[in-house]
Structures are given as C-alpha cells and as structure tokens.
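The chain below stands alone and is given in structure tokens; this is the form predicted alone.
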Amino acid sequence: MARMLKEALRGVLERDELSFLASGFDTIGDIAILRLDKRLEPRKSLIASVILGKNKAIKTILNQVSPVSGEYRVRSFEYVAGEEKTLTTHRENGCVFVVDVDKVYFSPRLSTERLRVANMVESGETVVNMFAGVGVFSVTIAKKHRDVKVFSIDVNPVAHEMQVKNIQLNKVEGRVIPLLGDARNVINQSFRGVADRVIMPLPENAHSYLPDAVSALKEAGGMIHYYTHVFTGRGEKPVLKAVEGLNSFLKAPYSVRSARVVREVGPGWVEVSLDLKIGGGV
C-alpha cells in the first residue's frame, strides 16, 4: 500500500516531498492512519484523496498528530478526509473487533504476533493477559482453543467496555473473563498462582510489572510473553540488548525460549518479543 501510494503520487508531489512521505500507514478497519511529516501538511488533502481513490475499503483518513502517551496509551488525530469518525470494526485472524482509535490503543501491525502467541497456547491452559486493551490477544486465543480460560485485564474503562463487546461478538463468553483495573492490583488481589501463561503487551512499562507477572504463574512456573522497546545504535543487537536488560527486573529463574524483533517503532527503536520460561527447572 505504501509503495502504491508513492507511485500514485509520483509526478504529483515534488521529488523532495516524496522523500518526506512515510514508508507506510496503518489501516484499522476502514480507517487509514497517516503519520505525515509536517512539511507535507499542505498536501494532506491530496494524499488522502489518492488513498481513498485507490482503496475503496477505506472510508476515513486520519493523521496522527501526537505519539502514544499517557496511562491509556492513546494518540491524538486530526480528521483529513472521508467519513468523520474514529470508531470502526477491524477484522484479523478470523476475529472481529470494535475499536475506537481515539480512545484506546490498537496496532494492526501485531496481528502476526497475536496469532503466533495464540498458536503456542496449549489445551486446558489458564492465561492472564495483563494489558488486554480491547481484548485482541485474549479473543484470538479463545477462538483457537475452546478449553482455555483467559483473565483479560485493562485499566482503561473504554477499552474494557469494547473488550466486553468483542467477547460477545466473537462468542467467547466464559472463555475470556474481562477485568477492569490495574494489572498489579488485580493480580495481587485475586490471581496469584493461577496462570500457566502470562501475556505482557505493554512494551513501554512491562519491566516494572515483571514481578507481578511471575506471581500470577502457578507454583510450578510457566511462560511469560514479554514485550519491550529497545533503542540500538550502529552494530548493537536489539534482541541481545533486551535480554541483558531483563536481569535488572526479573529475579526468578528463567530461560529465554525464543526472541524476535516484532516491528520498528521509531528511528533507532524497535519492539522486541521475548518468550520466557519461568521456574520448573527452566
């Protein structure tokens, strides 16, 4: 899509303007989210019209004007073209999700990662998703496995409401249990020692919750899917840097079963996924 956009704008934008165009944009449901360089502000309506003309499935164009920030990890947008809305229905991995991009965090770039983790879950497991958002990891797991239990926690009341609706839309009631609150408090109050597997998709702050993730695991131990953002300079290896950083926060015996770069999140910054085996002789 990004390549198509650049080709479509070749001859319309100046050569230097094309170089300012981001290499890609997110599509969430029927909403396209741009991240336009400020030097392209005068051209945003033209760029939006090309996207709408080339992809009939896209109904709304928004431009992201602030980074992800705050307790709820939300972004600010400006309306550019098409239908003026922020609420959409997104489909991935055989599931359907209601998402309000203005009020909750959601990234379609994690679709493959969500399916990868869902495929790792085993029959009969109990899973704790500490930062569930609208429930995408949780619902994907429950759709693939009819005999799992996923305790799905999020602190954002709007995300919680949408998660409740998404559980109903995907007919996974009883398998996904939505819980509103801070993951640390919820685990310490009700879910210590219950989980075979814990998911931590909060890369900005997951390190501070690692002791709580370990406490959620059963006495025999289990798996933690840990996500973190890593900045690397020339010659540095992001996965190695992420693993080295664990020792400051994770005191329980562990082994790294697999590790990978999930995506780029900014100049020099990447998101790394670590699958950690805790306890049980690691």
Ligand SMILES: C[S@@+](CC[C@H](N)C(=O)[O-])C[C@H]1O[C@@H](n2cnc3c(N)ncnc32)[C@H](O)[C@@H]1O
Contents of the next structure:
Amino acid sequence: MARMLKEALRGVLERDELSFLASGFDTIGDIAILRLDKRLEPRKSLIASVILGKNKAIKTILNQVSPVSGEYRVRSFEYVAGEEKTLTTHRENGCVFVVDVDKVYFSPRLSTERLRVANMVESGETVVNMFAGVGVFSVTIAKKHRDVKVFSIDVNPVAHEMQVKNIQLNKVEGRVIPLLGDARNVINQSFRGVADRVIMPLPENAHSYLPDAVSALKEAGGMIHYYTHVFTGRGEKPVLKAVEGLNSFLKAPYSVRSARVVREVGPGWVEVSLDLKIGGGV
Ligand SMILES: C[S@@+](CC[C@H](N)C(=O)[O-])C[C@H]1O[C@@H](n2cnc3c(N)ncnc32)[C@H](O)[C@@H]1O
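How about the form predicted in complex with the named molecule, since we already have the form predicted alone?
Below is the whole assembly, all chains and molecules, this chain first.
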C-alpha cells in the first residue's frame, strides 16, 4: 500500500514530502486510516483523493490524530474524505467483524497472530480471553473449533455490544460467551480454575493481570498467550527483554514455549508475544 501510494504521488508531491509518507496506512473494512506526518497536513485532501481513486473498495479516509490511549485503548481521528463514518465491517481469517474505529480498539496488523493462536487451540478446551475487544480472537477460535468454549471479557461497553453482534454474525452463539466488566473482577467472581488457555491481548498492561490469568487456569495448569510492549536499545534482544520483564509479576512456575515479535509499535518499540506454559510440571 505504502509503495502504491508513493508511486501514485510521485510527480505530485515534492521529493521530501514523499519521504514523510513512509509509514503507509491501515485498512479496516472499507476505511483507510492514515497517520500523516504534520508536514503533509496541507496535502491530505490530495493524498486522500489518490487513495480513493486507486482503491475502489475504500470508501472513507480518516487521519489518526492521537495515539491509542486510556483504559479502552481508543484513538482519535479527523475525517479527511469519502463517506463520513467510523463504523465498518472488517473481514479476516474467514470471519466478519463490525467495528466502530472511533469507539473501540481494532488493529488489522494482528490477523496472522490471531490465526496462529486459534490454530494452537485443541478440541474440547475452555479459553478465557481477558481483553477481547470486539471479540476478534474469540470468534476466530470458535469458528475454527466447534467444541471449544471461550469466555470473552471486555470492560468497554461499546466493544462488548459489538462483540455480541459479531458472535451472532459469525454464528458462534453459545461457544463465545461475551462478558462485560473488568477481567480481574469477572475472573475472581466466576472463572477461577476453569481455563485450559488464557489470552491477554493488552500489551501495555498485561503484566499486572498475570496473577489473575494464572487463577483462571485449571489446577493442572495450561497456556497463557501474553502480549507486551518492549523498548529495545542497540544490541538488546526484544524477546529476552520481554521474558526478563515477566519475573517480577509471574510467581507460578512457567516455561516459555515460543516467542516472537509480532509488530513494530513505535521508534524502538515492538510488541512481543510469549506462549507461556504454566504448571503441570512445566
Ligand atoms: C489492545 S485491545 C485488544 C482488543 C482485541 N483483543 C483485539 O485484538 O482487537 C485491549 C482491550 O482490552 C480492554 N480492557 C482494558 N482493560 C481491561 C480490563 N481491566 N478488563 C477487561 N478489558 C479491558 C479494552 O477495552 C480493549 O478493548
């Protein structure tokens, strides 16, 4: 996309302006999300018209004007061109998701990771997704495995509403159970010792919920899919740093079954995913 955009704008933008386009854009459903460098502000309508002209499937162009922030992990946008809306329908991994990009968290960049985790789930498992958003991990898992149950928690009422809708759209009712509330409270009240697998897609703060994730697992133990943001200086290894960061929060015996960088999230910062085996002789 970034290359296509640069090609299309060559001769229209100045050479230095082209270099500010480097990060490209994300597409959620039929909405393109730009993160335009401030220096391209006067050119945003021109850039938007090129994207709309080249991609018939894109109907709306938004520009992200704040970082992802707050408990609900949402961001602010300015409308740039096309249909003025923030609600769309996104398709990935054979599933369909209603998403209001202005009111809930959603990143299309994690679709490969979601499929990887869904492929690891085994027949008959009970899964707790602590930070479910619009239900994207949970629905992907339930769609692949008919005999799996996912308790799918989020604290954002709008994300919860959309998750309810997405469960219906993907016909996984009864297999994904949407729960509105703080994951710690929900687990402590009703879901201690039930899970074979816990998913923790809240990279900014998952570490502080590790004891709750462990308490959701069955007595025999299970798997935790843990996400964290890591700043990596020169010569440092992001996966090692992520594992070192675990030790002050995770008191249960564990082993790291696999680990990877899933994406860049800022200059020097990456998101790391760790698959942690807890208990059961580790
Ligand atoms: C980074 S988003 C991930 C959403 C989704 N899993 C995905 O991949 O698109 C984190 C989500 O956790 C939710 N959240 C934050 N704190 C929470 C808490 N204490 N309990 C439950 N959900 C929480 C936010 O509302 C947000 O939807």
